[in-house]
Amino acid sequence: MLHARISLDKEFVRATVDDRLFGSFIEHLGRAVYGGIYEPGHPESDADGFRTDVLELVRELRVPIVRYPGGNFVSAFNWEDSVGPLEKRPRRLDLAWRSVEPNQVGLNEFARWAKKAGTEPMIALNLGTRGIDAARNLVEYCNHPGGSYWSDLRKSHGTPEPHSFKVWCLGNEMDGPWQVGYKTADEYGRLASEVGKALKLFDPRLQLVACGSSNTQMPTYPQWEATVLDHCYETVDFISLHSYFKNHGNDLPTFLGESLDMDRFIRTIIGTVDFIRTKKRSTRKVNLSFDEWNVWFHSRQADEGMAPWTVGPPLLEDVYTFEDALVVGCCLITLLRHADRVRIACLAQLVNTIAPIMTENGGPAWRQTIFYPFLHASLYGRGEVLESMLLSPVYENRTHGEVPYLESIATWNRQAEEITIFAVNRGMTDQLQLSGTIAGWEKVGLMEHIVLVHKDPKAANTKDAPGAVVPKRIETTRLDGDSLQATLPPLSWNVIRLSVRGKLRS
């Protein structure tokens, strides 16, 4: 048996968890629209042809904002097609994934699919074949509440009210040669800028997110986010981070330390960040937006061949193991961890599209396995991040180096009374004692300890075994005054709920 400890004290926070650490994200990719949020005449279907049982289990991830329309799709977007009477809304072929995009659902309906979801959009802008017109006219139609030429455009579409949107991300990976009108950093840099200035001058309340590196591994990363930080550091508030994790060659434990990246990335970007803010010695803070994430390698070779220029093609359907959700827990937690400057991040993406909701074409909806760590993160992860200290053993990877066995955060939500521990175990066959220490209550109480565990790493949840990994409760564990003895199985991702009351003691 494995041996680790976690000691927690209320007198030391670590950050205030933006709720936006926990959204997500659709874009006009594969079937995360048609198909997967959007779906007329299905039985599910609503009045505007969104799918209430997709709805339902969004609003149970109580997800409070999704970045849309894109990803690689908005760098080639006109976003004058998806207003107005559906009739007379043109059908364009999408380079970015060789799909036809039928503008059946555009910026209006998406708002109020947002509504009915209970998130906000994050909206991102063309700045591959675009630029400042179409970015200051797209926000006037969306946000100005009338007397002007755009914003009474969008009365007459029957929109009467603004939408108000807060989050405009500048772009989507314009560093990358893939993108449809990439661009050289200081060329990204000088427009954002730019773009920035006009969208400030219109509402300096406005939130906006410079395009960061799209993934550590390109050539230009991190000299990327200093070139365009040194253009644009006074004007954005975010810069975003992009990554996506895979089991190479079904390699274990190497897959379950891919949280290590991330956390070098993001430890990276803030060295960046700060250094600008330095040089520029300027009093703002630029945060992190980490705007896309998740696990993706599943479907890669699957879409290859698939025919082009259809509506709601099948892309990018990976299937998730339970193997995956560890990796996502682990993910989740480093963004708790970082909570202090990482202010916003999306899970990529939220239906069909690498998503923790699936569908099928006329039937069914379910949960897929990473679903749960983030239903549990994004309802027992608010409030604040307390300082964990943490002793656990390690084990050697050629790729990662000293990964430890256990990877966990806790969190206290001062309004609920409750403090979460977020745990994973990484040991392969043992078991992990874990020892906790929670000091500065009057009175600390156990909950629930809930676990998602499987025999099969490989196991995964279908639309004929829906329910094939799903959390269940552990009884054994035990709290003893301040002191907490739990078992943590063999790869396991665990939730530790605990009651708090009480002052300070003296």
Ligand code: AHR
Given for the second form:
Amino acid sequence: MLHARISLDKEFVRATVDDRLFGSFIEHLGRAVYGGIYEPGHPESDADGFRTDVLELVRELRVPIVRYPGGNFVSAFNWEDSVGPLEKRPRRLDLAWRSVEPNQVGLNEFARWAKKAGTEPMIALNLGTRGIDAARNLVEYCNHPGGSYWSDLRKSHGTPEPHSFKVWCLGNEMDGPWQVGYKTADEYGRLASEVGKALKLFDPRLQLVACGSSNTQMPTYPQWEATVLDHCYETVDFISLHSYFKNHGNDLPTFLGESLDMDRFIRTIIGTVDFIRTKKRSTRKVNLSFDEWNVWFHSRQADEGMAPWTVGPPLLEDVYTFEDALVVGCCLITLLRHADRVRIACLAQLVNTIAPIMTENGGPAWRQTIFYPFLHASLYGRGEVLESMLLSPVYENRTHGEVPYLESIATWNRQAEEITIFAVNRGMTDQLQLSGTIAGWEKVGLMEHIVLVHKDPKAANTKDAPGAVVPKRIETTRLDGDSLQATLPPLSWNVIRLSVRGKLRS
Ligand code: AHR
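Got the form predicted on its own; any chance of the form predicted in complex with the named molecule too?
Now the complete complex, all chains and molecules, led by this one.
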């Protein structure tokens, strides 16, 4: 049995969580759009061709923001192709994913879908093959009420009201040689600065995200961020971070420690951003947008040799295992720990393509294992993050050094009068006895202890067994006054929900 401690105090609040921490991503990639959110003719589809079974699952996740339309796709995307009468829209070759883009879902359709899903689009601009002109036209098309060329064109396309999209990504992974139109940090930084300037001249309230490194293995990381921000610090509001985690060697203790890399990445970028801020004697605060993160490695081989140039080919369809859900849980805890600076994060992606939601064309939709930690964090992780004083035993790992068995964070939702402790026990064989002190609230009660656990780390949910890995309640947790005792099963994701009444200690 492992023993760990957590101590929470009402007076020690670390940060208010931006709801957009629970964002996601839909790219024109594989079956994310065609066969994912959109499948006209499917028995569950509505009059717009959107799958209502998928919409229900997205609404269940309460995703506040969805990045769109790419990803690598956006870097050669002509947005004008995706608006206007459907029958006039061109079929284009998408070079990023070697697929055919029929442009049957475009900006206005996506905005309609987002409304139905209860979410807000976060629009990525093409800074690969295009630049200032296309960007300023697009923002006018989307956000201007009317009385100008592009806004009137939108109206003539049957969208009288402006979309008022708030958050705009200045390109995607522009440091990556695989990107159509990839750039050096100086080239990109200058362009981001000028595009940003044009967008802010249009509307200074827009929130702009500059591209950071595509991952921490890039040879230009982290100098890229410093150079880019040197050019555009005064214009942008966020710098992006992307990370995908793998279990290549089937080495679970290492895989479970991957969130420590995410933590280091965030700390490095905070340092880099603040270095530039100080260098510029700036009073602006640039925050972090972790707008692509997930586990991604299962599908890589399956995608090799995929027939090119089809619409909606089944690309990047990772079937997620129980152990992947634990890593996703650790990442969510890491993002919450940095909620003071990571204000936007997008689980990449949402449907079919490295996604928590899977569908079969013409068939059902179901929840992958990773759906559950994301669901719990999105439902119960809002409000404020508490300073969580933790004491945990560690294991030694060749890649990550000392890895704590316990990964944990707690949030306080004042409105709902609830505290939630999120906790992963990384121990492969041992239970973890968690002792907690919950100090400062007038009255604390135990609501429930939810656990996601499975004896087989490789267990997965599939079309035929969609309920193989699902959360359940455990009843062994005890609260005595302000003292908590919980047993976390080996390899488990835990959500301990407490009701609190908020009077200050006298
Ligand atoms: O999410 C899949 C791809 O991963 C995105 O298109 C790209 O931005 C990243 O490399």
